[in-house]
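Below sits a lone chain in C-alpha cells, taken as the form predicted alone.
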Amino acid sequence: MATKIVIVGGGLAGTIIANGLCRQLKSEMRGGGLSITVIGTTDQHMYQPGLLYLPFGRTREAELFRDQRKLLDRKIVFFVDPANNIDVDKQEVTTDSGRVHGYDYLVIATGSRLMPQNIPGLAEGAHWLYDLEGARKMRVALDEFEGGKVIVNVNAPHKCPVAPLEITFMLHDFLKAKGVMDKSEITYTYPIGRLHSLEPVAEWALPEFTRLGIKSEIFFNAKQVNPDAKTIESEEGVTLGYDLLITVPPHQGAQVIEDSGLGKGGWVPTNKDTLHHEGSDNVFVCGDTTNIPISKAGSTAHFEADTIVDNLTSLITEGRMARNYDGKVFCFVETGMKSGTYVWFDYETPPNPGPPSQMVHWSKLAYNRLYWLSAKGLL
C-alpha cells in the first residue's frame, strides 16, 4: 500500500515541503509507492513580504502573485478545499467539501491570520500592510497624508518581527521624499520594555531611531482605538493622539487548529528540535503554525521546511530521522528606501545587526525576485 503524505497549507512552508519531497522521493512516487497531497485555501500564492513595498509605491500587485498549481510539481495532488478538522488520532483531515484525507505522515503548515478585531476600534481606525486589502488602503492613506502625528503601533504576537522596524524606517524616508517629514512626527509603540523582542536588535534600533528623530513609547499594549477622536489607548493608561495610525495587528493561528483542539490561539505545540507535534511521531509542524518561541518569518519556514523534507525522506527510505532543526533564522531588514541590514541567529547564536548599506538593500530586492525559486524548492 502506498505511503500517504498530506500537507495542510499551501503557503511557503507547505509548498517547499511538497516540492522538496517530490524531488527527493521521485523514484517512490514514480513506482506508485508514495503520494503527496497538498490541501490549500486558495489557488493563488502570494509573496507576503512583498506587501511591505506596496503602500510606498515600490512594487506592483501583479508581482506578488503566482498560480499555486504551477508552483507545485505535477505529481503532487492539490486541492483548493480548506481543512476544517484535523484528527491526529484517526490520522484524517476533513475539508469543507466533506472529503476525508487519510495519511501516514502529516505536515501542518496553516500559517497565521490577522486579528485586528481583538482590539476595539483598531480595524476601523488603523492601516496595515499585512494583507492585500490593508496594503491598498495604506497606500491611499500615504498618498493623501500631508503631515501630522503618525503612530506606528506594534501588537503581539505577529509574524515577521523585523517588519515593524522596516515599516518605520521606510515611512520616514517616504515622508521625507514627499516633503512633509518636517511637519510630521513619528512615534513607534512596542508592547515590552524595548524596541524589539530580540535585545540585540532593540539595542541596534534605538540609536537609529534617535538619529532620525523617531520617538518611541515602550510598554504600550493597545487597549482600544477611538477612530472619531483619533486616539489610541494602552492597557498601561497612556493615550496618544494621531493623524495617521499604522498598526501591526495581533495575529492568531488558523481557526482549524483551534477547532481541532490542536493548540490554543491556533499555535500547535511543537518540539523545537524535531518539529513534531508534541505527542506525535508522524505529524510535523512548520512555519508560523508552531508555538516555538522564535521568529514567525519566511526564512524560519524555509529552514524548518528543509529539515522536514530531510527527515520525511529519511523516515520513508531509511526508517529513521535525519537531523534536528537548529533554530536558524535569517532576515533582511530594510532601514529606509535605499539601505538595509540583516540579522541571522539560531538557538545558540544571538543576532548581531551590521551597519546598514545599500548593498544589503539591493540583496533583499534581488531575493524578492528569487522567492519563486525558493517556493519551488530550487533555492
Partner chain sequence: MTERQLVDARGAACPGPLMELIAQIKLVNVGEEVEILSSDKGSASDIPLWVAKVGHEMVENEKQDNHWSMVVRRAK
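What would you give as the form predicted together with its partner chain, now that the form predicted alone is on the page?
Here we give the lone chain, stripped of any partners or molecules.
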C-alpha cells in the first residue's frame, strides 16, 4: 500500500512542505509508493507581505498572485475543496464536497484569519491591509484622506509582528509625500507596555517616533469602536477620537480547527521541538496555526516547514525523526519608504537588530520577488 501524506492548507507552509517532500522523496513517488495531496481553499496563491505596499500605491495587485497549481510540483495532487473536518483518531480529512481523504501522515497548515468582528464596531469603523479586500478599501481611504487624526491600532494576537510598525512608518512617509502630514497626527496603539514585543525593536522605534512626531498609547487593547462618534475605547479604559482608523485586527486560527475540536481559537497544541500535534505521532502542525508562543510569520512557517520536510523524509525512508525545530525566526523591518533593518532569533538566541540601511530595504524588496522560489522549495 502506498504511503499517503495529506497537507491541509496551500498557503506558504503547505506549499513549501509539499514541494520539499516531492523533491526529497522523488524515487518513492515515482515507484508509486507515496502520494502527496494538498487540500486548499483557492487556486490562487497570494503573497501576503506584498499587501503592505498596496494601499500606498507601491505595488500592483497582479504582482501578489500566482496560480497555485503552477507553484506545486506536478506530482502533487491538489484539490480546491476546503476541509471541514479533521479526525486525527480515524486519520481522515473530510472536505466541503464530501470527499474523505485517509492519510498515514497529516500536515496541518491552515494559517490564521482576521477576526475584526471580535471587537464591536471595528469592522465598520476601521481599515486594514491584512487582506486583499481590506487593502483595497484602505487604498481608497488614503487617497481620499485630507489630513486629521489617524490611529494605527494593533490588536493581539496578530501575524507578522513587524507589520504594525512598518504600516506606521510607511503611513507617515505617505502622508508627508501627499502633503497632508502637517495637518495630521498619527497615534499608534499597542497591546503591551512598549512599542513592539521585541525589546530592541521597541527601543529603536521610540526615538524614531519622537523624531517623526508620532504619538503612542501603550497598554491599549481595543474593546469597542463607535463608528458614528469616531472613537475607539480600550479595555484599559482609554478613549481616543479619530478621523481615520487603521487597525491590525485580532486573529484566530481556521474555523476547521475549532470545528474538529483540535484547538481553542483555532490554535493547534503543538510540540515546540518536533512540531507534532500534541498527542499524535503522525500529525505535524506548521506555520501560523500552531500554538507555539513564537512570531506568526512567513519566516517561522518557512523554517518550521524545512524541519517537517526533513523529519517526514526521514520517517518514511528510515523510520526515525531527523531533527528538532530550533525556534528560528527572521524578519525584515521596513523603517520607512527607503530604509530597512532585520532581526533574527531562536529559542536560545535573543533578538538584536542592526542599524537601518538602504541596503536592507533593497534586500527586502528583492525577497518580495524571491518569495515564489521559496514557495516552490527552491530557496
